[in-house]
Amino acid sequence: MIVQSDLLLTNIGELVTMAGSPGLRRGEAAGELSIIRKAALASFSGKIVWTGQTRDAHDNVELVDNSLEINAAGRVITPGFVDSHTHPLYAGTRQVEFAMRAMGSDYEEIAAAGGGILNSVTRTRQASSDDLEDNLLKHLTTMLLYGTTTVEVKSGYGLDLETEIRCLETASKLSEYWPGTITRTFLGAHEIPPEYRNRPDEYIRYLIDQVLPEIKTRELADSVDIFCEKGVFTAEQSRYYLQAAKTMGFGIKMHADEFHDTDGASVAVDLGAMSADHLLSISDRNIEKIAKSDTVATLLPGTALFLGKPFPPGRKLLDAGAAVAIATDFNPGSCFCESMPMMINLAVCQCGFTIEEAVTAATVNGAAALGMGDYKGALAPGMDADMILWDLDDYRGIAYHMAIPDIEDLIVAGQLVSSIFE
């Protein structure tokens, strides 16, 4: 069957084209990237339609008026990566407390003294939506530059009504114009505001009663999410948040197990999240719980690097089934870093995970961890065209070549974004 096609690539090299059963990949099938080398492909309208051998091409493609044919002279095509946790919507920086951390302080002294998440709540406070925009699209940007295609966006330095729903509609506003897929997440949740200071049961209501169904009415976020650790939100105080959220219909995350082991994963699993995220204290028990759920354990080694803490169980959580993705939880305090490549390096070098698990973990599997694994994360009929194109010969180099990506050129829902590298 000759299909039709507004976008033709030729003489790919090697074309990762992540094809396999839609949603999770785990055990075995996380180290299969399902290559084809020599290969081109063709998409319609946004979609992928065709992949196959170069010399096949004009047999099965049909080029309508208007289209776009590219010769990728032997080069690497990958499916654009998919960066499922990130906190961009904030306002100032806290290069001061990463000066603190320097001299020995760790993440609870500089919350202790005042600076942390609340730091970034009081200065989100006072900006200005046009600020929050701008500051928005600066770090979308960066990841564009560095491959991301589709990101979550999290609010969170908010944490009262007003800031928060100011927050969410900047990131659906951008959603109109940036050329990438974002999908929004509410984490009012992120940590006690101070006008509730000891009073973490009745803020939880009053997200309950009040934010959450605000959002909802104006469908300002497809996910909710909560800060499980200890001295915020307990085990028990997430479980009745999250079971409220995902009854008004939204999917759900937990950051969980981070800093202590507060059985946080187990509690993701029992809900039925979409992921839980952070596991560096992760217990052995939860590690074979999760693996054993459909609940994607995602990992932020960026974060680990950031803080000076031990990597989290990439090994151990491959090993024991779990299906496992990597995303940069780019933040204003913890992991000021946009690389999806980055983080890729730190998985293979401090994580365990292979290459090949890797680049799993950036796409297939942070799509899945999305709820978007249907048409996000791979290049195969019916997917998303969304692509990068390599200035490599071997997907090998994306890996080895650490912090420094050789992205030539993007392609986000069949259309070229070269003018962003001008």
Contents of the next structure:
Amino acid sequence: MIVQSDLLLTNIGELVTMAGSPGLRRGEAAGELSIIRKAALASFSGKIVWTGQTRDAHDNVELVDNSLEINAAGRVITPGFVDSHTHPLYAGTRQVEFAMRAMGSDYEEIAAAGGGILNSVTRTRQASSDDLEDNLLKHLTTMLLYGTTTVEVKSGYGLDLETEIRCLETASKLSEYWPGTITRTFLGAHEIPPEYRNRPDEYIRYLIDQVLPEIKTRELADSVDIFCEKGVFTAEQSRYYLQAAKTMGFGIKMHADEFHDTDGASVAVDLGAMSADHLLSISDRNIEKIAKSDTVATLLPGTALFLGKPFPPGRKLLDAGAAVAIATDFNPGSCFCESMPMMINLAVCQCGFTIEEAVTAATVNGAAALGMGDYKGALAPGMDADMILWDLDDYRGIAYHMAIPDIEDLIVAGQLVSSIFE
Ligand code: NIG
Ligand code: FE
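Show the same protein again, this time as the form predicted in complex with N-(iminomethyl)-L-glutamic acid (NIG) rather than the form predicted alone.
In what comes next, the whole complex appears, and the chain from above leads the way.
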């Protein structure tokens, strides 16, 4: 059958398709990139319609009027990165705290003294919606330049109904004009706000009774997350809250076992969460538990690097058979970095991933962690035409070049994004 196309890429040196069984990749499947060499790819109206060998392209693809044909000249093409965990909805910076850490203060000590997340909350509550939008756009533009075409954006620096809604509305507004795809997560349970100091149960009640229903009615978020951590929310509070969110129809995610093992990953698995994220301190028992589940283990190696903490146990999770994703955790306090190529390099150099496992974690498994595994993260017929044209002839260069993306151009929803690189 001949398919119609409005975008045809030919002479692709390596087309990293990630095609294969839909959904989570674990075990040996996590190392399979399904590369087509001397490849071609056709898309139509933003969806991939055909992949194969360049020599077969014109027998299978009919170009419609005003279509674009690109000779990739032997270069590598991969799916665009899926950054499945970021916190870019905030105002102000935390450079002063960064300087304090450089002088020996600890991240958790700064937070316990009223800094940290609460510092950003004060600034975010005072910020105008225009300022929030400018900041979000700035960081999402950088993400795009570094190859991220799908991003999860969390709220969580408002911690009251008005500011949380304003932040999520800002994300919704950007999704209308930022070229990639944005998915929104409500993280009202990121910290206990000053008004509820020492009353976390009452804050959770407020979120469940007053905030979540409003977010749901206004369709402002796709999923709900909580920071389960010593000194923030306990595993039991997290279970109660996420169960309520799930009952309301939200997807659920969890910041789990970041600094201390609080059994968070276990709760995430019990509730069927889409992902349990961070896991620097996950117990061996919970590594086995998450490995047997469909909850994605999302690792954020940039945070460990930025905070000078031990890296997450990537190899152990992979060997146990967990479906593992990697993401930036971009945020003003614990990881001020938008670069997915940096996370890929850290996953390989510090967390025991092979290059192939790291690419899987940054594409298909990231998409699965966002419930987008059916249409993001792979380059096969039916999937969204979001891809990176690399200035590389060997995909291994993606991990090899630390932090810096050798990106020539991007295609998002079947459209070249070159204008932003000029
Ligand atoms: O994922 N762990 C909780 N939240 C963020 C940090 C946020 C901040 O410091 O502003 C994280 O690391
Ligand atoms: Fe985070």
